[in-house]
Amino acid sequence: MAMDKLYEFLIGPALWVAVIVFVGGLAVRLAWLYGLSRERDKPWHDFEDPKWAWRSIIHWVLPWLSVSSRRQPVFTGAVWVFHILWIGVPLFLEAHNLLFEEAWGWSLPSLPAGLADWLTLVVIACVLFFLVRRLTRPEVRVLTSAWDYFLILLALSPFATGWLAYHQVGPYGLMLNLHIFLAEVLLVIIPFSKLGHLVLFFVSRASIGYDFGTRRGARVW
């Protein structure tokens, strides 16, 4: 009884909150960031393009477009995939989707069971790949603290959870509700964090794209 009233709130209440802090926190920072430069580098936004803006983007986005992602092709492989499936899996996944149409009368189209359970393992080796990366190459674990390792292993706690509820591995109440927990405090952690680049990654590389195409007729991917 007492897992059930926590997954009510857990599905009311506090995802509610986890939500408007996630949308709203986005937009503050955003508006924060831009405010702050508009007055500390004002003649910098004379020089805004958004076609270079957008090939920067693009390049980025798309893997193996820039000569920093082709020295690495199994790190951009690795990362491609994991931000396409840690986006879509939860969004098409038909659990969720269920809920979507109970709470507000929508749905999105719903992968098979099946599948988003093996996309959920390409997720969680993905991070598991990420980790021992950073653990062993020198030059990228001296730029991580323990608290990007926290980000990590929140990033990939719903997931892991998830899973291991959906095979009813360990108590399913409490498996459960911690999946929805771990997925509402990440919601509410990525608009103050490193997580934020889920958004401010395509403002960072729309000015530095135009930044460089603009003034100097370089390229930067």
Second form
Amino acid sequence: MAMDKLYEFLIGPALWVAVIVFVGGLAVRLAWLYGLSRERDKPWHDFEDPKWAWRSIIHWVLPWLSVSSRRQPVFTGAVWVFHILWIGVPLFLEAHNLLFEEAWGWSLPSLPAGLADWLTLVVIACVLFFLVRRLTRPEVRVLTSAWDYFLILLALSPFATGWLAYHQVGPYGLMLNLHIFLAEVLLVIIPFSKLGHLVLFFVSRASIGYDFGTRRGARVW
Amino acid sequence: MSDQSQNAGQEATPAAAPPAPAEAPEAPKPVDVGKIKAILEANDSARMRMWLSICSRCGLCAESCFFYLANNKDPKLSPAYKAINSIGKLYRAKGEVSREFLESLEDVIWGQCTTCKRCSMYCPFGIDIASMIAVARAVCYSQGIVPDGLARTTDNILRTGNQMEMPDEEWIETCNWMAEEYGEEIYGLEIPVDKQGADYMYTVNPREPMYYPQDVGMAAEIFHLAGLDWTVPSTGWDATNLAMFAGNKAVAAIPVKNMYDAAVKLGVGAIVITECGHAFRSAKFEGPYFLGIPGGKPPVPVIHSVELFRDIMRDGKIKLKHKFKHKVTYQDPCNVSRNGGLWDVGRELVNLLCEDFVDMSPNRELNHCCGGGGGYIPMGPPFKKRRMISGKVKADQIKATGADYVIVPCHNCFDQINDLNKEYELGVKVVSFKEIITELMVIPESMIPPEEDEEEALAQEEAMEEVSEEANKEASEVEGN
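Let me have the form predicted together with the partner chain next, following on from the form predicted alone.
Now the full complex is given, and it begins with the chain already shown.
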């Protein structure tokens, strides 16, 4: 069947390509930015100090430690939950771990299927909330381009299709392939878009930590 | 030579507004794309790239900005919007932009931003929008697009090394004059010029010797009473740096170099910056980069008056008759608190001096810019109405404290809050730390001048009053927009 062939391809060579582009892309981007920074971001390197990097990062990794995040507590909470689940659910999903086991004889602990199912709905709810916020708050809408809507829907798409496939809504084979395909597209796009904040968040926060903290003796959260 | 003739006809102050020299309004100038590209390239750093690409358009920065808050939350005044549509567009277009576009930016990067950096605190990624705006300013400046008031200061620096083109001789004369005047009150008071190896080298804002010479006199009183080993340099005494806000790094390097050179030549222990915010930012943080000093630190430690005054008062080097009794609040200048880390030092000093202190809200590093920073005050009359509108945030903050006095260790904040005081009828008095300290300090017996002929003393007092009245009058004319 065509769907099976496609599945074999998506979970085989296509997945390899996606993962290599994802990891390699992020690594290359990081290395390239680091090289550029050595040459052009003198204040950054003049004032490097792990203590301020750590403080700067922790105040925005945990929710409500920064004044700005406290001003929009619901949004902050949703962002926090979304990011944790976005990374956590796929990694600890039973179905994924069965595939890991099959491929490498090794896997991570799995979430109970029912819980994972609910958590996926939470991810979907968070994204819906983000979309509504983006459309209704003028200061957010004015900043938003079509590309921003595309990226947020793309980030959601593997969850939505995965949930539909799990519940066998619609044609299962197609939905499953779509699920894998969209996840791969997402992996490939992450390193080259603002979704690169997956790692650049830490870099950016560290560098502003040096600038405000080490250099000026001031907090930046 | 033609410089000299312009020089003669020109008011030596950024706040007065003579017609800008050599601006031919009819002939539209072409855009020098090469220059723009060079500036963009020089600033195409890892952070710039990262910031421009990772901004997730969350909009959290909007509420940090007093321009946004004071103008009915106009979404186009959110910091991200301003950055994306100025520096973002410049990079996207690779510098190939029209003159009309650059001219439209003037409003955004000078008229809607004081580079106070409050938005960096509100951004989850800590994006430094003020630094990005500064690059857009450099691009516009390179094409002759810059508010006249700021353009004038850079011309002045080029001609005379200081932003108000006060000759060094006049500066020394002012110091001598003030030493004489204030020596009448405090025996032995002097203003040592170019004293080799002094502990502290005091630097000022040129408007002090120019319009408020008492400010220099009061500083001398404080340093003398505290028994400090201090000096003023005969060159490099201007700590301010409006070229930094105009977007001309090359010119911004000049006053900093003059100051560092003087400090190194005199072998002083530290440079002390007068009660001025941006001067501190320039001398301590940005200056080393204007000059390309490896390591990014000034050759001599730089401290702000607030720090030195705090040490003096804390160590009991000056005694007070009593604490200041009126209700006071404290304006955190952005470049002293948020961008200088001195919010606690400022409060310590306020509490050492005053008995009834009430803080604004928000405060410390989260204070709002007064609305006059980042070069806004010197931009003068064309921007004044907007300055008053966006300053409403600060006016409301002050009003809510119910204070009678606002202590302000920054000249730009000082002028802005004075303007707001009139505009919003706040009924407060705006004062510097120097004024409070000198009003309340106890002059030790040994420093009380030997008795003079009473009449002579009286005459001198009158003369003093006249001097300061004259100075005040002159200053208010200048700011009277």
